[in-house]
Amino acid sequence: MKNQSLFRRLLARPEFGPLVLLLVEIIVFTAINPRFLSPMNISNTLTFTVELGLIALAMTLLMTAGEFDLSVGSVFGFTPVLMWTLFNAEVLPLEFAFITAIFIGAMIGLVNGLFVTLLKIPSFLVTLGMLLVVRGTALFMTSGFPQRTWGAKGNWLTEFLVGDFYIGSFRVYASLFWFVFAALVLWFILNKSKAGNWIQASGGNANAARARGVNVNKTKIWLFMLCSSMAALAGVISSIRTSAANPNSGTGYELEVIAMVVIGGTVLTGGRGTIIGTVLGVLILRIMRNGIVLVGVPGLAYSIFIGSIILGMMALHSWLERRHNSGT
């Protein structure tokens, strides 16, 4: 009985469904192609999950509260050619010019924020229309160009929030440490601090939070800021990583981050929120793309099984949480 009420519990967790899709994904595409598991492999797939995967956390406490934000990808893009312009014309030093990057990105999601809590504006519109604003300035800055940043090589800052090493063949990118430090840093924030449940009950009843005396707003307005902060950083992580700040960059990661989130447990009207389901949930969507061009498939298809995944895990959600209600 003891090992059954287990069972149950561990069914009930919303890491459940993500963690065995996760399993079964590496299983599937290891059978299929044995590289899939080759350190050179999976090294390329960490890369690419950490820029995503910061966006995503940050984003989990955003959506437990009931919000979620539009304007991610177009601030990925933004920063970067924010930064490396005022570099290269030699207006600021890197390490100002990051400064600066990182405060503006947050300044994006003071707007987001003080638009959605005071003037009782949806954050799908208000976020909407931030994407559109801030991808404008970023292509009429640069004319649509992709900004240079190899000016910079060696410099201290890039080597601290990209630098790179090899443990036999498999390389490691700083950038990998600052995912794990941002995953522990935040579920500790919405698991064990007064703060987390603050998000938690602005998400589930904002009215009976203001009751009970949280500053709901105040509570947004702030992962708002947390936000579109990670997304700057994610945003001037990649463009060291990739030697280039494109105006374009991250079209289209505020929908696939989103995905992420709401793949890994966390639910989509608020309330209730997991770090560690949201880190599976990147895990699932770089792995599943990682894997389908690796085993043939056209990656013009990923859409298909996103959505399709996206669906699944819903349908998968919903059903462990009708059990968990009915006690069976």
The other form holds:
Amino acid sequence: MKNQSLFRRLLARPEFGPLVLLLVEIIVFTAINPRFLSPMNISNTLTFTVELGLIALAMTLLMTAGEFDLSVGSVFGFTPVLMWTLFNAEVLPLEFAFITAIFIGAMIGLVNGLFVTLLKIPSFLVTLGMLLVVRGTALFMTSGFPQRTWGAKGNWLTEFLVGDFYIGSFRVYASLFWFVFAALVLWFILNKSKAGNWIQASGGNANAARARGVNVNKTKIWLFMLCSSMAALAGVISSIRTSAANPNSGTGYELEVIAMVVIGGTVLTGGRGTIIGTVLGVLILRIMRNGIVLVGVPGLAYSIFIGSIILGMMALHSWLERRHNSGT
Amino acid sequence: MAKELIRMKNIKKYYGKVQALNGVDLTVNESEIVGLLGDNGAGKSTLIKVLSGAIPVTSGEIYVRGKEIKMNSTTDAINAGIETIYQDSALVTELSIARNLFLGREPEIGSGLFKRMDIEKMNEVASELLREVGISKNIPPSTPIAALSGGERQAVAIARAMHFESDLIILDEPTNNLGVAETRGVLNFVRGARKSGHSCIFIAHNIHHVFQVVDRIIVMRRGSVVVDDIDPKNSTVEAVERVITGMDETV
Ligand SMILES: Nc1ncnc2c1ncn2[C@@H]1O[C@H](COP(=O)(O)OP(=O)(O)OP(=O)(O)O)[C@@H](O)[C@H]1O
Ligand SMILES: [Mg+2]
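Following the display of the form predicted alone, present the structure of the form predicted together with the partner chain.
All chains and molecules follow, beginning with the one already shown.
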């Protein structure tokens, strides 16, 4: 009896579906190609994971508050271009160029937030517009050419952000720790803090939240700023790791990030969000990308799998939801 | 003489060119339950939205305990001790009972970076309150509102108003869509509220419900108060109905 109720409680959690899917994925890929679990492959997968993952974590809070941000991919491309241009042109030392890039990222989020909350324009339209403006700026600024980044080799900041080291035969990038750290902090905020209660209430029923004196607009604006700053940080990390700041990088990331978040069990319409689910969602998509190549499926087929996962997960979530509501 | 809690003076409200309230005067005393009646479109909801800061007033003044208060937002009203309970919109269905009860006023423990909601205390107080408002079934405070019935939701909203010591609790059609038992529950809460010294404005179309709990009935018609001193003990449902529809000018 006791076990059954524990199992039921587990089943009722939004993270249950994604967890099972992740395990299935790992088992299937390992069965087909045991190299999947090699240290080298794991560390490769994790490396790519954290950059999109940082954005997905912030997006989880924003989506829980009932909004989303399509401009993160372009911010991911633009802010490192800005940082390296400032640095390469010797306008600013690297540290200040970095702070400027993150600050500009936050300002982009501020503008998104103000348009959405004060002008009451849906976030879909606001951030779509912002996506084009930011991407256009990056392309115009660089005439479409990548910025070089090797001038800063060995700088303490780049080491701090993405320096790599070995644990046994695992190659670990510092950015992995930033991802874990961000996940812990945002989990705490969403589930344990007052702000988390406001975030969920803003997305669940904004009018009720307002009636209780919760500043819904301010909450949302902060989250837009968080989301853009995270996208900026992720972009900078990526540019250092790949030694290139390409004005086109990050194209399409917004959709992949949103997919990660909803696969994890966060609701697109707001009110309910889960950081644990997002971490699972991030891993599911990244492992899928890595795994299908490893087992010999052409990489071009990747989107088919992602699309199927999204559709399957949404069907599962809605089924569980209905089951739950009908009281069984 | 009962002490005056709320006085609304010459309240006017235009929606664009539509005049919804044309100079309403209304008072509510301490520990008094007032029934606000009127046909559809009479202006009842508009009046209490003005009082609860949900919509801006066009002109007029609101006094709480003799002091003028500008109700620019719902926060102003809550701070002045005025709590409004709507049928559906007052709660966040995704959040638990406890989280809803304390929304906007979450107790915290810890300090600095580790400051967090005191969820234990929230659950404890919530359980207590649920018992107080008479939710008899054993519903844990961590239950999401989505899993509650309409009456239980009302009870949660009322419990919240009582816990935060609101002086005036406004209920706009709280018995709509409720079953017999749940309606009785809501009416009991209102009686309980008066006993513990709270005042209420109770809006409902079912005059029988109003008669069961209120001390005084106010009738509105087309944006004006037509009678404000009907004592349900010395009147009948039929007489009040005639005032509401305009067949009689007074009871
Ligand atoms: N947002 C609005 N915009 C324009 N007119 C409105 C608005 N809200 C209400 N009105 C008008 O104001 C008048 C009063 O409406 P109100 O909602 O206060 O009536 P009510 O007494 O609460 O009616 P009911 O018993 O049907 O709830 C009506 O004529 C209505 O059409
Ligand atoms: Mg009404």
